[in-house]
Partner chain sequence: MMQTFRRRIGARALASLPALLGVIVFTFILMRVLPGDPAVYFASGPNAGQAEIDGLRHKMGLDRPMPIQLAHYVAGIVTGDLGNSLTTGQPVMHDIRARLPASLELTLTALGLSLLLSLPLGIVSAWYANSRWDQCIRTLCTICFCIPPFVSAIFLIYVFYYIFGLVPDPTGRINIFTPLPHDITGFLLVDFLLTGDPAGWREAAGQLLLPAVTMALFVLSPLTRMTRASLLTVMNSDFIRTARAMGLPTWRIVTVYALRNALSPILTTVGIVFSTMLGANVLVEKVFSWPGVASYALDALVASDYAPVQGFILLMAILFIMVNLLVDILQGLVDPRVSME
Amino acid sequence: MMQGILDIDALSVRFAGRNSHFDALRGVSLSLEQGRILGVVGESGSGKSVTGLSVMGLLPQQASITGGRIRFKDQDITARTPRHLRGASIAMVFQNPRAALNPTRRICDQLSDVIRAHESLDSGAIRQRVIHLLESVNFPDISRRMGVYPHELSGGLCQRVMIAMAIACSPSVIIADEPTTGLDVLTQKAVMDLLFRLSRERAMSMMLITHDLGLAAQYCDSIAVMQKGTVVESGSPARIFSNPQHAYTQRLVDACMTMHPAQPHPAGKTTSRKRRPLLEVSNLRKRYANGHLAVDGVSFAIAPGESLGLIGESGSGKSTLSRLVGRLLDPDDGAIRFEGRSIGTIGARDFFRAEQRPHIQLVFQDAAGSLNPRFTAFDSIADPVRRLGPARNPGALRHHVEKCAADVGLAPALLDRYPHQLSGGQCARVGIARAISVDPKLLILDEPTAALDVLAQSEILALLERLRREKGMSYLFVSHDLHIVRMICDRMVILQNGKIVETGNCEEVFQNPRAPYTAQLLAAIPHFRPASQEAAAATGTEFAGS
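For the form predicted on its own, could you give the structure of just this one chain?
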C-alpha cells in the first residue's frame, strides 16, 4: 500500500456485549494521501463511522481495537490519539451538527473553546480568529449571528459552524462523517463545495464517509467500498462506479438513483385526474407567531391513486404544508377539502374525532424518533387500530398487525422488538405499517427515506410503489431529493418561500424546467459523469460540484 498522511493497516474493532461480542471492523486497510479526498461508502452498519471514530480515538467504552494499526505522519496512534493531535491535526465533522454542538453555549464561545485548547492567544486575537473562520465558511451576517445559540440556526448553518470548528487549528486531516445527511440539495451542494474548496486551498486531506454515492463520485479522488466491516473494493470513482468488480458494489450502484437517469414514473401514464379529486387545497396560508409566513397562497389537488411530490429546500414550507393537510396544524386562511368535504375548518385538536382521521395518515422523516420507545413494533402498529379502527379481539388484532407487517416486508420475529433494537430501514417499515394499519386513502410521507442508506432507500421506495398499486392509495410525498420524487411520483409541486413556483408532470419538469429556482435545484443534484471525471484525471484538473 502507498504510504499516505494517514494509513490504516488491517484494523479490527470489536464491540463487547453482556453475553456476546460483535466485530465491527475486520482487517480494514485504507490510505489517505496529502491534499486528497477519500470517499468511504457503504450501507448502514458497514463500519464506515467506526473507522472514523477509531482514527479520532473516540470509540465508545464497549469497543476496543483488537488488531492492526493506525499511523498519522509516521506516528502510531492506534492505542491512543494524543490530545494535542485531536482537533489540531486531525479534526472531525459529525453527521448531526445540532447534536454535536453544545446547546447551552453560543457559537462564538464554542469556536473560541477549540482555539484556546490548542493555542495561547488573548481574547482579542481569538475573536478575530473566530470572525475569520466564520468568513472562510461563508457564514452570513457574522456580527449579529456569531452570538446566537445552535437552536437559532438552520441545519445548514449549524454544519458550517461545525466545519469552522474543524478547520480552526488548520488540521492536516478532516474526517467528515455524513456531513450532508438531512440537508436539502442546495444546502448539500453548498456544504460539499465548501469542504472541497477548503481541502484544495489548505492542502487538507479529507475522509468523506457517506452513503450518497453521487456525492462520493463527484467530490472524491478515490473510493473505498465497505461491507460488514471490511473493504471489498477500492479505486478511482470512474473505475468503481462505471465498472464495479464486487457484487456488493454493483448492488450499491444499481440502487443509487443519482447514478442512472430515472425512467418516467409508470403510473403517470395511467392515473386519471378527471375524476373528482381526493384532496383539494385552495389558497392555503399559515403564519407562525414570530411573523414568519410559512405557507402563502398554496393551491393543488391530488386525484385518487395519484402520487404528488412536494419539493423545496429547507424552510420552503414543505413540512408546514404537510402538517396542515394532515390536520396537525390549523391554517390561517384557505380551504382543505377531502372527498369533497371541508376538513380545514375542523380544529387540529379535534380532528382525531373526525371520520376522516383514519383516511389521512402520516409517515414521518425520523422513523425511529416517531416511534414510542416504550412500544414494541407490534404495539406501534396496533396503536392506531385500537384508537381509530373498529374494535377487535386480541386474536383478530394480532392477525391484522401481522398482515400489515407482512405487507411492508417486516419479519414476524421483529414485532416484539423495541425501536432501539431495529435498524433504520426496519423502523421505517414499522412507521409505514402503522400508517397503513387503518386503511388510509391518503398517505402523507415527510422525507421518509432521508436518513437511510442507498440500499434501504431503494427497498423502501419499491415497497411504497407496490403498496400504492395494491391498495390504491394516494401519496403526498414531501422530499428535497428530486430523483426520488421523479421515481415515485406522477406530478411535482416546487415550493420556494412558501409559494408554488412550478408544477407539472415529473418528466416534463426534469426535461424543461420553467422556473429559475427549479433549474437551480436540478443543477445542484450530484451527478456522476465517468467521461468527465476520467478526462479530469488525465489532465490533472479539478472535478467537483461546480
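What's the form predicted in complex with the partner chain like, now that we've got the form predicted on its own?
Below: the lone chain, stripped of partners and molecules.
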C-alpha cells in the first residue's frame, strides 16, 4: 500500500458491554493521500464513523483499539492522538452542526477558542483570523453576525461555522463525518462545494464519511465501501459505479441508480384523476405567533389513490402545511375539504373526536423519536386501534396488529420489543404500521426516510409504494429529496417561502422545470456525473502538484 499522509492499517476496534462485546472494526485498512479526497461509504453500523473517531482519539470509553495501527505523517497515533495534533493537524467536521456547537458561547468566541488552543496570538490577531475564516467559508454579514449564538443560525450556517473551526489552524487532514446529513439539498450542495473548494485550495486531504454513494462519487477521488466493520471494496468512483465487484457494493450502486431512474418509474399511475378529489386545500394561510408567515395562500388537491409530493427546503413551510392538513395545527385562513366536507373549521384540539380522524393519519420523520419509548411495538400499533377503531376483544386486536405488522414486513417476534431495541428501519415500519392500523384514506408522510441509510430507505420506499397500491390510499409525501418524491409520487408541488412555485407531473417537472427555483433544486442533487468527475480529478491533481 502506498504511503499516504494518513494510514490506517488493519485497525480493529471493540466495544465492550457489560457481558458482551461487539467488534465495530475488523481490520480496516485505508490510506489517505496528500491533497486527495477519500470517500468512506457504508450504511449505519458499518463502522465508518468509528474509523473517523479512532483517528481523532475520540472513541467512547467502552471502545478500545484491539489491533492495527494509525499513522499520521510517520507518527504513530494509534494509542492516543496528542492534543496539539487534534484540531491543528487533523480536524473533524461533525454531523448535526447545531448540536456540535456550544449553545451558550458566541460563534466568534468558539472560533477564537480553537485558535487560542494551538497558537499564541494577541486578541487583535485572533479577531482578524476569525473574520478571515468566516470570510473563507462565505459566512454572510460577518460584522453583524459573528457575535450570535448557534441557535440563531440555520443548520447550513452552523455547518459553515463548524468548517471554519476545522480549518482554523490549517490542518492537513479533515475528517468530515456525514457533514450534510439533515441539511436540505441546496444547503448540502453549498456545504459540499465549500468543503471541496477548501480542500483543493489548501491542498488538504479529506476523509468524507457518508452513507450517500452518489455524494461520495461526486466529490471524492477514491471511495472505500465499508460493511460490518470491514472495507469490502475500494477504488475510483468511476470503477465502483461501472464495475462493482462486491455484492454489497452492487446493492449500494443499484439503490443509488434506482434513485436516478432514466426511465419513468413503474409505479401504477392512478387513473382516478377524474373523480372527486379526496382532499382539497384552497388558499391556506398560517402565520405563527412570532409573525412568521409559514404558509401563504397554498391550494392543491389530491385524488383518491393519488400520491402527491410536497417539496421544499427547510423553512419552506412544508412541515407546517402537512401539520395543517393533518389537523394538528389550525389555519388562519383558507379551507381544507376532505371528501367534500370542510374539516379546516374543526379545531385541531377537537379533531381527534371528528369522524375523519381515522381517515387522515401521519407518519413522522424521526421514526424512533415518534414512538413512545415505554410502548412495545405492539402497543404502538394497537394504540390508534384502541382509540379510533371499532371495539375489538384482545384476541381480535392481536390478530389485527399482527396483520398490520405483516403488511409492513415486520416480523411478529419484533412486536414485543421496545423502540430502542429496534433498528431505524424497523422503527420506521412500526410507525407506518401504526398509521395504517386504522385503515386511513390519506397518509401524510413527513420525510419518513430522512433518518435512514440508503438501503433501509429504498426498502421503506418500496414498501410504501406497495401499500398504496394494495390499500388504495392517497399520500401526501413531504420531502426535501426530489428523487424520492419522483420514485413514489405522481405529481409534485414545490414550495418556497410558504408559496407554491411550481406544480405538475413528476416526470414533466424533472424533464422540464419551469420555475428557476426548481431548476436550481434539480441541479443541486448529488450524483455521479462521469464527465464532471474527470474534470474535478484533473483540478485535484493540479492543486496537489502545485
